[in-house]
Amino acid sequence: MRGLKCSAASFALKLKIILVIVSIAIGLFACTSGKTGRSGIVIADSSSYEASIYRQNCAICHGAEANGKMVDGTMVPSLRFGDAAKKSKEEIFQQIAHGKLPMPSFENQLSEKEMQQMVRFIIEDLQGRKYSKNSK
């Protein structure tokens, strides 16, 4: 009897252990991947056109990997997943170039060309999505 007693008490630590490897794992795992986008890319470290201009005029709201954030109470969206995933290139050019509440307008801020540039980064960069120039 005192034989299982043991071995049942070795089995519960033994358990106990692998929960917690398990755990540590996956919090590792959560901590890195909220960083990236299904592309990988990490626009702080990124040296392309796209990734300046996002930097200079899109991460003050949508957060410094577009992961989104709050800004004055208010939730502005990740360009990463949710709705914004969802948008066709025409949907995501109409917001840029329009803008709609809170988000400002940029056609008096960029090209023509770099918003074009930028919806194929929020596209294929930042959404890991297929981009095809001749699409919609």
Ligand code: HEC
Given for the second form:
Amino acid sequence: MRGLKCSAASFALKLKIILVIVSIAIGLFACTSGKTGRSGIVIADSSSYEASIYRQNCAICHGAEANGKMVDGTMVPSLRFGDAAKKSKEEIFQQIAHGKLPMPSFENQLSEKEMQQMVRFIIEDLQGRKYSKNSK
Ligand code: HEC
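Following the display of the form predicted alone, present the structure of the form predicted together with heme C.
Below: every chain and molecule of the assembly, starting with the one above.
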């Protein structure tokens, strides 16, 4: 009788230990499975129109994931962090439309609407900042 009680108690204890281990494992998985650990999207995984414009026109200099890159001895800045993340909608639009050497102007390659879409893409999807059509 005593032995039976004891093994029931140790079974319950084992069950508790297993539950704790499983919940730690789930917690760890949830924390590490976020691909970038940042607020921005993974461009390579995105099928949005803006992501495809980015891959065709911008990735060559700003890097596949917009984290910046060395091109011909010049450091092309990240579009996720740093100065880019402090710029207003208007400043980003001007940068894309008119460029700033060595970045070319895109006003002959992209439509006005596409350039606006890229501004939203950079602010909202890459930087995780709030974007609203009507704000500055
Ligand atoms: C030929 C290379 C090149 C290409 C292509 C290019 N850029 Fe740039 N871009 C640069 C460089 C270099 C700078 C930094 C210019 C400077 O000194 O201010 C820059 C700066 C920027 C900035 C301002 C970043 C900051 O830190 O303030 C934005 C926004 C930007 N680019 C967006 C884009 C977008 C969107 C595209 C695609 C439509 C694109 N760029 C394509 C080279 C490029």
